[in-house]
Structure formats: C-alpha cells, structure tokens
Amino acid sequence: MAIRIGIPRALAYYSFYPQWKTFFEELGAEVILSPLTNKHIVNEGIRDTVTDACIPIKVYHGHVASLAGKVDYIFVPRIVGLDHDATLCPKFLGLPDMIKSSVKGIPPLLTPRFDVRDGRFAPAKAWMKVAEVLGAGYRHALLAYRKSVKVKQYYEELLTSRMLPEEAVSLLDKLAASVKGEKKTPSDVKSSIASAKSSSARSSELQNSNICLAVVGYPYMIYDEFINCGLLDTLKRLGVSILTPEMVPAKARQAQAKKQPKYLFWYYSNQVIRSVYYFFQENMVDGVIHLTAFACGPDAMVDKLLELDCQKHGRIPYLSLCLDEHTGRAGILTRLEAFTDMLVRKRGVRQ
C-alpha cells in the first residue's frame, strides 16, 4: 500500500502545490489534499491555534486537523527564504513547531527547511532528506525533484497567462493523467501548456474591455474563496477583469524592485508591492483592491505603502479589505459593488 501524504490546502499551497504533488507521486506516494476551506475547518483552527494568530494561520491549523486519521504523514514545510531579499512571515518559519504543539492526534510531520540562502543546492538537499524519510533511493528522489521543478515552471507559466491556481492545477492534473496513459509525450504536454496559455490570455483580453482591477495581497488570501467571502466570483459577476500578483512574470516583478525605496523584510510583501508597480507602469488597472488579514503585522506596512503609491500614481482608486473569521459576505459585497460602481462612473462606462 502506498504511503499517504497529506497536504493542507492553505498558505504556501497556492504557490507550490503542483511541485509538491509531483515530487511525492513520483516517489510512489499517494497525495491526500485537505478539503476546501469551510466553516468546520475554520472552527477547528480557531480551537487549536493561539488566539492572536491571523486568519490564514487559524485556517491552516484547521486543514491540518482535517487530515488526521487519513494519512501517514502531513507535509508542513518550514519555508524561510525564497529569494535573497527577504524571509517569509515569522509564522511560516515556526509553522511546524506551532502545529506540533497545538494540533493533537495527528500523524508525523514532514518538515523540510527551505532557504535559498543556504546555498544553490539547498532546496534539492531538503527534498532528498524528505525522500530518505519515505525510504526512496537518492537517484529516484533526484529524478522526482527535477520533474517537480519542471512542473512548477509549467504552473507559473499558466498563472502568468491569467489562470487562477485551481484552474492551473486542474489542467496540470489532466495532462499528467494523459502522460501516464501514454496519450501524450512530454513535447505534447509543452504544446498543451502553450495552447492553454494562449487561450487564457485571449479570454482575458476580451474581458479587459471594461473595468480592470488589481486584486493584491498574499495568495492564501486572494484564492481562498471562503476566507475572502467569494470576492473573485463576486467581481466576475460584476463584469470586472481581475489581475493578481501571480499573473506578473517573476522577472517582471523583480525588475520593479529597483523602484522600492527599501526592500521589505517579507517575501510575499515584496511581491505584492512589485506587482502593483508593474501594473502602474503598464497602465493596466483602473483600481486596486488589497486583501489584508486582521492582526497581520507585515500587512500593516504594505497596506499604507499601497495607499500612498496609488495616490502618487495619478490618484488610482484604492480599496482595502481587512478580513478575519467574523467577516460577513454581505458587507464585502456592498463595498465591492460601491467600489466598482464608482469606477464605472469615473470612466463613463456603462456595464
């Protein structure tokens, strides 16, 4: 029977899930994903975590608890640094320790440390240690790692074509199934990726005839539809085109770094600021919506910087939405309707 690896559908899941899933499946493990965030998961997380944690951390605890009894291991990486400019939020750094001390009755955790500042080969070495725990040989693990890196590249390409994470994951799963069924070769997969990117880009261009908004924040806030009260679906129903930080290529975001008066201490915060600079430079958006979590320390800085930058770049309309477990859908809907209606009137566009 294959080893079952549980992956919580929260936090870094939105950035790395295809890579994680590929690595474990290449080693012969079965990946079990926690359910979509729901009220029960939130309540479980609130029960288990410390009281001053932000809503994404509470939700993560709930997702871990939902995997108890269903898997042999739960994957809870300690992600420290993804570039040489910043670290991640302190709660990312201490996440395995928080989970071990707070959530009872769970199976052993796989807790590799990822920090690119430890050296060029540090990520590969971290994955090799995980493979060793699972009983995989070095060569097998190395091949799995290389394939997972390639899948991550495909995933990021799909996101920059303006696909949302769940759409990109679904497409990659279908392509992986086709390869296993010998219906497609690796070159066919590349062609399918290119075709999907082109189709997604054309669809976005058609939508851009009306209001276009940058919805910025950390990916686990933007793409968890329970936490943000269905914000993306609401904007789509209002006829709004959406751009997110993940839709900006990594090189384009990095090119904006020189515009920052000072790098922030946190990786995702820098990515948010740089993506907004890119949207301003390319004149792509009519307004900016920032999703922030109540009690998030880094966001307190980012929110004010974004507000000032919007003022500086032609008084671009700016809406900040602070979310926690008590946020109601009705209040979010009212603010989004008012904001988009204001933009429509400002441009003189009729929907």
The other form holds:
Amino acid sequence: MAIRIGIPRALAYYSFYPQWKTFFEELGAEVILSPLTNKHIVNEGIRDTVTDACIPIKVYHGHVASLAGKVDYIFVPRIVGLDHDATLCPKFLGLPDMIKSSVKGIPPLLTPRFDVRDGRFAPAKAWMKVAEVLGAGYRHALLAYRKSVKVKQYYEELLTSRMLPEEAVSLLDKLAASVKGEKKTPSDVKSSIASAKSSSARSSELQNSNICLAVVGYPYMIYDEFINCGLLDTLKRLGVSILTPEMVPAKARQAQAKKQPKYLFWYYSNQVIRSVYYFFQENMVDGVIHLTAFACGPDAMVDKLLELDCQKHGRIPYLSLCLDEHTGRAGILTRLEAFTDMLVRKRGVRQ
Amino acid sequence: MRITFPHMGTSWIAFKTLVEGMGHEVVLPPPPTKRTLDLGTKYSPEFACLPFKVLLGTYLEALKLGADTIISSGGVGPCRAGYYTQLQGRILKEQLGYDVRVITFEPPRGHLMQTYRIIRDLVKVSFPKFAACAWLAWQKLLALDALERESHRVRPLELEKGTTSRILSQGIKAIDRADSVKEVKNVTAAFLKRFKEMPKDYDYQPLKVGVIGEIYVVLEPFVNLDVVETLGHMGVYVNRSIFLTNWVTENTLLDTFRVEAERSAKKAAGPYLPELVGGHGQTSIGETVLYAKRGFDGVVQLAPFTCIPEIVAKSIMPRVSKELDIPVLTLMLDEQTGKAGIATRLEAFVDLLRMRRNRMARTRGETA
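If the structure you just shared is the form predicted on its own, then what does the corresponding form predicted in complex with the partner chain look like?
Every chain and every other molecule in the complex is listed next, the one we just looked at coming first.
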C-alpha cells in the first residue's frame, strides 16, 4: 500500500500545495489533505494551543489533529527563509516543535527545513532528505523535485492571472489527472494553462469598471473562508473586484523593495507591503482592506505602516479587519458594506 | 544635540555617562509610570508589544522635556524589537509632527561601517577622551549588575524587610555620582560589604527560582511589576537569566566575531526547539532546561502580550516542564496587568513550590 502523507490545509498550504502534492505523488505516495476549515477543526485547535497563539496557528493545530489516524506521516515543514531579505514569522520557524509539544496522538512528522539563504541547492537537499525517509531513490527524487518546481511555476502563473488558490489547485489537479490518463504532452499542459490564464484575466478585466479593492494580508487569512467569514465572496456580491498580493507577479513585488527604508523581518509581511506599494504605483485600487489576525505580532507593525502609507499616498481609504475565532459574519458584512458604500459615494462626488 | 534613549532598568546611568562623554547634552528618560504607558498606548498599534508602547511613551515624555534626538538599538529580526525605531520614528514624525532625529544602532555584525559612521558623527570630543568615558560607562554597567545580582542573593535572607532594596537604591545613586573608574570600584566594594554585613537569617534555605523571558520586561521593574523584588520579599532566591552586561558582550562583541551568543542555553534547548525563533524564545527554553539541571525549584517566564518568540516558547514549555519536572509560571504582561494580580499568582506559585519541596524532602526521608 502506498504511504499516505497528510497535509494540513493551513498556513503555507496556500502558497505551496501543488508543489508538495506533485512531489509526493511522483514518489508514489498518496496525499491526503485535511478538510476545509470548520467549527470542529477550530475548536480542536483552540484546545491544543496556548491562548496567546493567533487564529491561523490554532487552526493549523486543528488541521493536524484532524489528520491523526488517517495517515502515516504528517507534513509539517519548517520554512525558515523563502528569500534573502527576511525569514518567516517565528511561529513558522518553531512550528514542528510547537506541534510536537501540543498535539497528542499524531503519526510521525516530516519536518524538512527550508532556507534558501543556506545556498542555492538547500531546498533541493531538504527535499532529498524527505525522499530518503519515504524510501525513494536519489534519481527518482530529483526528477520528482524538478517536476514539483515546474508545477509551482504554473501555480504562480495562474495566481498572477487573478485566479484564486482553490480554483488554481483544482485546475492543476484536473490537468495532472488528464496527463496520466490520456498521455498528454507537456506542451499540451502549457497551452491549457495559458488558455485558463487568459480567460481568468479577461473575466477580471470585465469587472474593472467597478470599485477595485486591494485585499491584503497573509494568504492563510485571505483564502481561508472559514476564518474570514467568506470575505472574498461577500465582496464579490457587493460588486467589488479585488486584488490580492498573490496576484502581483513576484518580480514586480521585488521591484518595490527599494521603497522600504528597512525590510521587515518576515517574508509574508514584506510581500504585503510591497504589493500595496505596487498597487499605489500603478494606481490600481480605490481602497485597501488589511486582514489581520488578533494579536498577530508582525501585523502590529504592518498594519500601522499601511495606515501611514495610505495617508501619505493621497489619503487612500483604509480598512483594517482584525479576525479571531469569535468573529461573526454579520459584523464583517456590516463593515464591508459601510466601507464600499463610502467608496461608491466618494467616487460619485469625484465624477 | 539634546539626546535621549530608552529607559531600561538601571542602565540609564551608564548611557548617561556615555552620551555625556560624547559631548552632548542628555535629556534623561523619565522612569516609566502609568502616564508613560497611557501616552504610549494611545499612539501605538493595538497589538504592538508592551516594550514598544512604554518606549514610545518614554520618547514622548523626553521630547516634551526638550530632547531632539533619540538613540536606540536596532536588530535583524525576526523579533519585532529590531523594527521599533523605524515605526516609532514614523509615528513621531508623520503622525504627531515632531521634528526629531532617530539614530539606530544596528548589531555591529554586518553593519560595521554604519556603526562606525554613526559613532564618528556623534562623538564631538577627542577619541581618547571618548574611549575613557565609554570605559567608565562599561564599568558602571558591570558595577550595577554586580550589586543587583548580590541583592537577589541576600534579599530572601534579610531579617528586616526592605533593607536590601534600601541599600541597593543607595548603591545605584552612588554609582551614578561616581566619576572615575576607581571611584566606581570603591563604591561597589563598599556596597557589597554592606550587603555582606546586613543582618541575615543564615539558617533559612530559600526556594530557588529562575526568571527568564524577554529582555526588556525582565530588566525594567516598572513593566514586570517588580517581580524580582516581590519574589525576594516572599523569601525566594531569584536568579535572573539576563543581565545587560552579559547580553551586550555576547550579542555585540562575540557576535561580530561570529561566536554564537548564549551557546550553552541554545545547546540545552536543542531537543525541544532547535531553531532560532528570534528575541529570547530559544534561550527561554534553554535556560529552563539549565535551571532544571541545576536543581532550581521553579521558573518564572516573563513576556509581553503578543510577543511572538515567547509564544512559541510558551507552547513548548509544558513539555519541558513535564519531562524535566520543573514547574513553570508564564506571565504575559500588558498595559492591563495589575500588580495585585501578579502578586497573587506569584504567591500561589511559591506556595506550590514550597509544598513540592516539602513533599520531596519527605519522600527522600522515607527512602533513606
């Protein structure tokens, strides 16, 4: 029987899932994803964590607990550095240790340490170690790694074409299945990705006449519909088109780095700030919504910086939404409605 | 320039000497009070940690006293403290409209030229004269730490409550007044002698408690609501894991030469938290392990609310506590924390430790 690998649907999942999945499946393992965040998972997470932890961390613990008994290994990577400017939030750095100390009765963890600052081949080496645990040969693992990197590229391209992670993941899944079934060539995959991209870009083009809001924050806050009470859907219903940090190409984000007098110490925070600078530069947005978790350490800094920057950049309207496990749908809806109403009126006055 | 700097414990005495030695006027940061904290909280982000708020409050008060330049330390993360001056500077300038210069000392490693340039621009006197002053400041820091360390040792033994604290505060004042290295040394010796000669209960075996956590809340008594003194008065010998002199040596000097700071603690933390998580997260775990090995009765962990590294440490702490059989009390401090609440929790903790020690003594007696 194939080895079953559990992947918690939280935190870095939103940035890397297609890559992880491809790697494990290429090595013949079966990937089991935890269910969408729900009340039960949140409660489990709250039970296992200290009160001071932020909601994404609590939810992550819940997802890990939900995988117990269903898999042979749980994949809890220690992601330390994704670029040379910063590390990730300390909670990512200590994640495997926190899980080991807090969640009871779980299968062994796979905890590779990813830090690009250790050298160009450091991530590849970390993956090789994972492959070793799974009993795969070196050559086999290397090929799997190369393929997973390719898939990550596709995934990022899809995201920059303004597709949401869940859609992109399911599209890539479909393509992977069809490659296996119908023996499609890589060029076919490329062309279908390109067509998906252009149609996604076209549909967002149509919406551009509406109010456009930057919804910024960490991917695990923006895209987890349970934590943020369906924020993106709500905005869609209010007739607002949205832009998120993941929709800005990585290069364009990096180009904004020179506007920061001192880089923030956390990868995702830098991405948030840089993408907002990009939106400002291209004059793309009517307002900014910042999604932050209650007692999020890095966001205490980011939130204030964004507030000051919005002031500085022609007083762009700014809404900061702070979420925790007690956040209610109605409260979020009211604030979003009030915010968009204000923007509509503002635009009317201008015209 | 009229220069001010953060208020952290008794370190202001040394910083005052240093800044005056550079040839500038010093605006002494007022010791933080409730008002400082209110002021800081008003203009800080809600979830900024307590040190951020207290420091911003301190700067605002010092600016009102006529300061025009703030000197503080930076950092390379992932702890937020390294970004304080960036954000505080922007809040002071952009939001509150102050005309203030903020000078940040980054860790010398990787910023050697920058550090040199800042010092070159700041020092208005001849270099030998400045070096002498820097040496004096360093001696004062060492003297202050020596007195404090001794006070922790003798406080639980004192016969008349308050003697130790009185001698300590006199000693601090005397060190502040001293203006040569020789005088500092004489004063220190004199006060150490007074500690030695004060009436003590030599038969009493105090409980031993280690105090660990984030540096600012450990060092600034206003912020930690005098945890060290309160414990001392309950008859507990407190061993503080952080003293400014050790920390400075390890994190500036040794770090510049790529010798890892706090090595023993980091090594001890290995089995529980092998990764640096910024701030004092990893050392907190390591120090707890070391205290357990040294036979301490318990550990008190101090951290500001929302402190990321200490939250990671706190999550792992139950496992350390269980496996090494050492009780740990974590106190998360914020602007709402009250002194009575902390005192109650400490009392309960100390009671438990005392019962535990008696129980252990009994079981030892039975087996023997």
